[in-house]
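Take a look at this single chain, the form predicted on its own, given in structure tokens.
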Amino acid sequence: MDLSFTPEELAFRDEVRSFLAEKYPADIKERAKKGWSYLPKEDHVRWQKILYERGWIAPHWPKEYGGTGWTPRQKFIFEEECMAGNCPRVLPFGLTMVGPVIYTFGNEAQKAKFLPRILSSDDWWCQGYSEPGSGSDLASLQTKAIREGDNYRVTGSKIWTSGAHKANWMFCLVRTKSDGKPQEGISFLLIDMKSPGITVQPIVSIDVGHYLNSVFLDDVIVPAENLIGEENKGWTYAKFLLGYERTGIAGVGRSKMRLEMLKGIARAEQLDGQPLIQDAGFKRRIAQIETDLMALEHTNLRVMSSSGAGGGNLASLLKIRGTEIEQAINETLVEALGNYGTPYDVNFPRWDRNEPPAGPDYATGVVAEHLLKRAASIYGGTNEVQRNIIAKMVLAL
């Protein structure tokens, strides 16, 4: 596949890194600088409101629903640009996960309700998937929704609910059958955060940080007119769902970013006296690191060429190689940041700090990335079970 780009898209690139240096806000862009994983929603919020006014939130969309129309190589430019800029990560549960599955599956009322204020960050959404007992094996789950004339009454809990503690509305998989195979008696529900009934506890992760939750719901009251689709079929709506999910894991973008960083970082840091960059042993990781960036680079175009934003189930593959290599280039910036790689500030990230960061600015918020997402090769569906659908669904004969 060619991946040198037309004078076209060379200057579709230039539009948007103008576009950036205009409109990217200094304020967020520092913040941004020590980990956008606990950036505050307000910030969020705020550059998301920038891309909606400039019509640009929303590129892997339909144009008739507010998409950009672009190609998806303009796609992938733009959010090339995007990580090397340090911008905020545009938060997938509405715009990425449920607004595709709106669109597609919703009737015209769900769709113009719902869309509009997805596209203007209005409405924040979390994903009421994972269980207790059901994470991996995502079809035990047991939340049950009960039909009661216009409404479901709906008992159970989720547990990792990424950012329930912020958001306004949650798209759930709740049981809605129980007999026959497990699947076929699972509804997908939007269900209104401030409903009575649900209780929402945080999980602290080992990062020391707040992004996690457990969320309760007891006898919840949901109006049957947000039922997507058909009652008994959102397990498929929920693997269309995931392969939009894992094709955004991939995140090429952000670790070519990483490993710029971490270049930087061998570059200042010495060993012996010499930079680290200079070891050979250290070049070589690093060399290995970037050719495999490269290849996930080439694949994940592949695949947003010839299967649109959901990826099939190449998803699965991007997801696993994109992980694995996230994890790889932040494990390596720990090693080279040497001391400055071991202590770690159990308040950060505080945004109103006056005191300095332990060591040099660039080992702020390393350690703290490194720790969040010792969990990437698990949420979005374990790297063990996407190695099972690419056995089944890939290479099966």
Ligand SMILES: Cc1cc2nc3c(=O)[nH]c(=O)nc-3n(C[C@H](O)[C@H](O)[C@H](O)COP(=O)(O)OP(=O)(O)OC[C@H]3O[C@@H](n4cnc5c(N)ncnc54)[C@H](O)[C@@H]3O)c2cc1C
Second form
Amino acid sequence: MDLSFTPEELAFRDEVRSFLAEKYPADIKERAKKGWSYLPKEDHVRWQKILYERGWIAPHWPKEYGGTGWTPRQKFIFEEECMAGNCPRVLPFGLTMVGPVIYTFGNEAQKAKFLPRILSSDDWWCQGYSEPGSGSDLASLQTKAIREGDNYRVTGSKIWTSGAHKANWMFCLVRTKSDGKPQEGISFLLIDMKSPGITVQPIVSIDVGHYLNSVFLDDVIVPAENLIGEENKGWTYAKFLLGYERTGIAGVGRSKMRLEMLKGIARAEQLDGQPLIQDAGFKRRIAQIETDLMALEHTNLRVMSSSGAGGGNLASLLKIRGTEIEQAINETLVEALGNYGTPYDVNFPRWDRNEPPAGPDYATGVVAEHLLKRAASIYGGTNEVQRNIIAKMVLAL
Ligand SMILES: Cc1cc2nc3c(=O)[nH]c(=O)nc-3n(C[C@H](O)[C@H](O)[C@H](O)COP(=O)(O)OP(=O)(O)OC[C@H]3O[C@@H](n4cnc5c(N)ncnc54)[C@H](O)[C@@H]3O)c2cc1C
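Okay, that's the form predicted on its own, but what's the structure of the form predicted together with this ligand?
Below: every chain and molecule of the assembly, starting with the one above.
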């Protein structure tokens, strides 16, 4: 596939670059450079509102719902430029995940109520899929929703719910029928996180950050008007959403940016005076990663061109390769840090402490990011399970 850009595409790239130069707040950029994964919610909201005002917050949405109408190559250019500029990633739960479910399967009232607030980032969503004992085998989930007149009464618990402590809405898979095939008794509910009966408990991650939670639902009353599509058809909507989630996880633009960072460190002089790039073994590893990333980039663009942002059947493939490459870059970055690659990262960004970082600037946040992203091959469906999906596809089982 020819990846060289047409004059129109180059003009578009310039437009994006000028926009970023003018509108991307310098203070967020500074924090993003030091710890992209650790930006506070306020930074994400501020940046997303800037994109929203420009009309660029939802490139993957159809134009009628607030999308940009860009070609796949324009979307690709936009993502590349945002990542190269160290912009915060647009958080996926509203815009990439539940938004497409609502405009595809929701009714008019649901579209009118939820889509504008997703676009403006006034609502913050979390994903209530996994439960203790129901991760890879998601269809075994047990959180029950019993219909009582105009409401559902929901009881059960969710786990690993990213950002639930910051979210005001959760899209949630619930069991509405217990007999028959497990997949045929699942429904897709939108739940207001302020509803009485919801308790959120933190789970602290290996990098000492708090992103994950357990969410307990104890007789939570949810209006039946918050049911997406038909009762017991939630599995269809859930799988549709996972396609969007997995493609997003491929993260090509982000990996390209991290690879550039790795090359920068490899070119810097080490304590012994020799830049790492002069080590043939190290150079070969970087070359291997770069080749893999170029192949992924082409595949990603091909998939986007042929099947839209959901990634179709190839979403699993993109998810596996994207996370493997991301983890390879992170591991190599930690090795490149040498002495500064300690398990308890002294450079972990602490906005609140005002401590000068120890060691070179480039070491800031590298170990924390490496630890955090160990989970990338688990969330969104583990890579082992993605391989099963690919095997079934190839073998047409
Ligand atoms: C950082 C992070 C963020 C997350 N965020 C969210 C979120 O916001 N919302 C949400 O709902 N969930 C979230 N999850 C949960 C995630 O989707 C699950 O962890 C994942 O689906 C795996 O489920 P499990 O943890 O129950 O592991 P298990 O399913 O118990 O798997 C354990 C191991 O067995 C392997 N395995 C299981 N079944 C098979 C099989 N059939 N063939 C081969 N190997 C298999 C798995 O690959 C894995 O290595 C998050 C997880 C993490 C780590």
